[in-house]
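First comes one chain, alone, set out as structure tokens in the form predicted alone.
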Amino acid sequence: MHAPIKPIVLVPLAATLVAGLAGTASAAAPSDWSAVPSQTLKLHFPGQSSYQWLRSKEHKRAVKKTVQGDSCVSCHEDEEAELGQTMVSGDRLEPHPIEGKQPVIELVVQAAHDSDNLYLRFQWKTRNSFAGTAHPHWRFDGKDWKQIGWPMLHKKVWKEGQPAIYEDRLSMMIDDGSVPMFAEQGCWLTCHDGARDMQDVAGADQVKAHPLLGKTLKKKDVRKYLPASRTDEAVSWDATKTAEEIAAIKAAGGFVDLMHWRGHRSNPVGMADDGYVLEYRLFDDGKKMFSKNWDKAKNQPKYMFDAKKVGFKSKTMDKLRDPAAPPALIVEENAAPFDPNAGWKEGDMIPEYYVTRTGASGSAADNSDATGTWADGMWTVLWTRKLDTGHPQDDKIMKVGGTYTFGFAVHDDNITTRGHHVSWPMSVGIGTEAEITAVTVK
């Protein structure tokens, strides 16, 4: 089992605002995690591995019971870390490789429920000693705000040589049975060629030429969607059905949950997003907690920190760290309106994302108690996830006795995009045996 650790990095709205607007979710989780069986997976470093090669023959050996829908783990049950290696050594679908990027990280997962929610914990252990708690800011350089801080995977990082910085995160989906080959292929499922940091990216000229990517959706790149969303034997990125027809796919429940709790972008105000994969990877209705800290009509940020109440209006690189100082700005409580006229200097950096714990609503505001602390090079995280959110046109409706597909991801080391790690699809059972079991709390 695993002993509570001390947390240095700490949820500032958590105490006051989770219980008031999460309902009386946190109140039924389990008191002691301790008596809660936990589970260990592997999660593995992906590389380049897209839908489409796992359908090639690239894929040696495999490539014909992948497109079967045999279950990944029927040819590669236990290999996590030799194909993690694999891929972070850049012998294989991975054209820039990191330099000690981890072939496996562990996540320890628990899990119980009641009549109205899972409850989740996780934890694993970062690459960094410190939490990655930063993002990429506004810094100005004598005349402007120009963004600096890229994922390690950018070509200004690993060609230009410019600091990474971004948010550490873990990631879950989830399936009710309603997808074809979710359960055997999870994620393999939603990443394609065509995608941001996968073979062949789409040109955004290309995208926003499309008629439902760029034209409907006001999308510039491509993100995660299911098979199921194009007409193609390639299930190529551009070969979508209409718009129609994918409304009556997600009517039928035929998407999958995407939720990612975020260092930066959610875990300062206590909560997760909220998401969906089907056509693209998309929020659910409403507004979800972060938004870009960006006012386009007067070129400049929207908020700066509020000196009064932190004892600074912004930072500077050497601080973009410091465990004493708020990671991110936040609207309720230490953000003021961004003045231009405050004495700018060379150097001073403002987040490039705010969040809000009050101005998030509807189904993107559904994980409003999701709370991560950091201590001894490890996060630990808790999640509590309704069973019935009463969005069923974004969400997978849970019940206790059902089981459900799980895949989790953790983004380590200023990392975004594929650079994740990822674990093979998971059975979970509220309340039923499963490869993970909630356990009823009494």
The other form holds:
Amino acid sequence: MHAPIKPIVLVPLAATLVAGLAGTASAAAPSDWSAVPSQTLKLHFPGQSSYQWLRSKEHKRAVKKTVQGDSCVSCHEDEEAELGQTMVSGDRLEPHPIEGKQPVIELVVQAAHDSDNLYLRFQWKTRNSFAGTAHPHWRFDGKDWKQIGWPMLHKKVWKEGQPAIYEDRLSMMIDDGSVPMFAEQGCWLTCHDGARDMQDVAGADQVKAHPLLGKTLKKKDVRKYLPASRTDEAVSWDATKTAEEIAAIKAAGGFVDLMHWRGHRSNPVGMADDGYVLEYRLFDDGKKMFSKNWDKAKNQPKYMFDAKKVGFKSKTMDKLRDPAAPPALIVEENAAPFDPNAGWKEGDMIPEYYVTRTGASGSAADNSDATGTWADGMWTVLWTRKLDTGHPQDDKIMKVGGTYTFGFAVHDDNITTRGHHVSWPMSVGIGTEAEITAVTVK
Ligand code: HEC
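If the structure you just shared is the form predicted alone, then what does the corresponding form predicted together with heme C (HEC) look like?
Now the full complex is given, and it begins with the chain already shown.
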């Protein structure tokens, strides 16, 4: 968690800030963020603008340049609002437009660093007048516990009228120049036809039968992947290289780092998750902070709320977003082993995931200091990332003086997959000038 606040005075210079009190032992984020320069990025709604679509004749007059690796901004500079509007309206690339969806979300970014850490501060306005800290639950129907709540693009919501319940998120991809074209085309390299909620979604049976994705990785759907992990020119989801070839690319650093701060599944324990993208979107080695709250053998939840600590053992739909109640089941704070004989009534609800800080470990637990607070319609997230996590096998290791490419995304208003808002790739300089300059604090 955050070190105690120290009286640091920040004096802005061109590319660096030289800050007060040198010689203090522990690293700390800037105590006065108002002295750190800020930048407002326009994140636009991308719809189904996949790697394959961008290289199809539908992407008018742009195919050749896109294939050659030209940057998106070389043609689309300052067009975020226009692009976003085209897609939220359903004119192109969005089969299920969401009424009132924002074409663009403005993400305010501030960055600072010392010798150990990169400190980031983010702010963005949410569409809803409440914090997106709820996530799907198990609901007791009088007999069984069944899932309730889905992301808004799920057909249970737009077709069957089921409730949209999904956490808000802020995510980052990072590359250090090892992934070809990431600096130019960023997140759009990872997003492909065949993936969840994209065009020509791969069926669960197809994925389960796939030698690498199904048989080895035990996956049932297609998520993000990088072109280098595929063998054909179309970069098809099923044309994977061998596990050995992919391991060699990974060992050479040819993956992008990907991490999510999550309103329900990480923020309640002051963390963000940690993963990477190569042949799939995978979590880092070790244990992440959230797990499915389900005991397969007993066919029931693992945990319920501890009534002795929070005054209730479950929630109901009308209490799901009560800001006075804890938003998540936290093992070390408010959870008790599930009791099947606790007198459950129809409509009782228990979170589908539980969260634990002490249970997270290894490289998957690197983002141990990421906290968001929501007030007056706005999230403010403070995120500390070690420059060198000590886990080069699945993290990008950063150095003072280095420049890296970041992609940012916000998931707002009960959404997942393509329903997020995405930034163009941005250069981030650690104490050196870039599109986003992390200023030096000592
Ligand atoms: C060589 C210039 C060029 C490059 C590079 C380029 N585009 Fe385009 N893009 C265009 C043109 C031209 C259109 C068509 C606009 C129209 O039809 O009005 C377009 C259309 C689009 C559309 C559809 C929305 C619309 O208004 O039709 C999306 C989405 C899009 N581009 C995203 C991207 C992304 C993401 C990248 C980077 C991976 C990229 N483009 C790279 C020129 C380019």
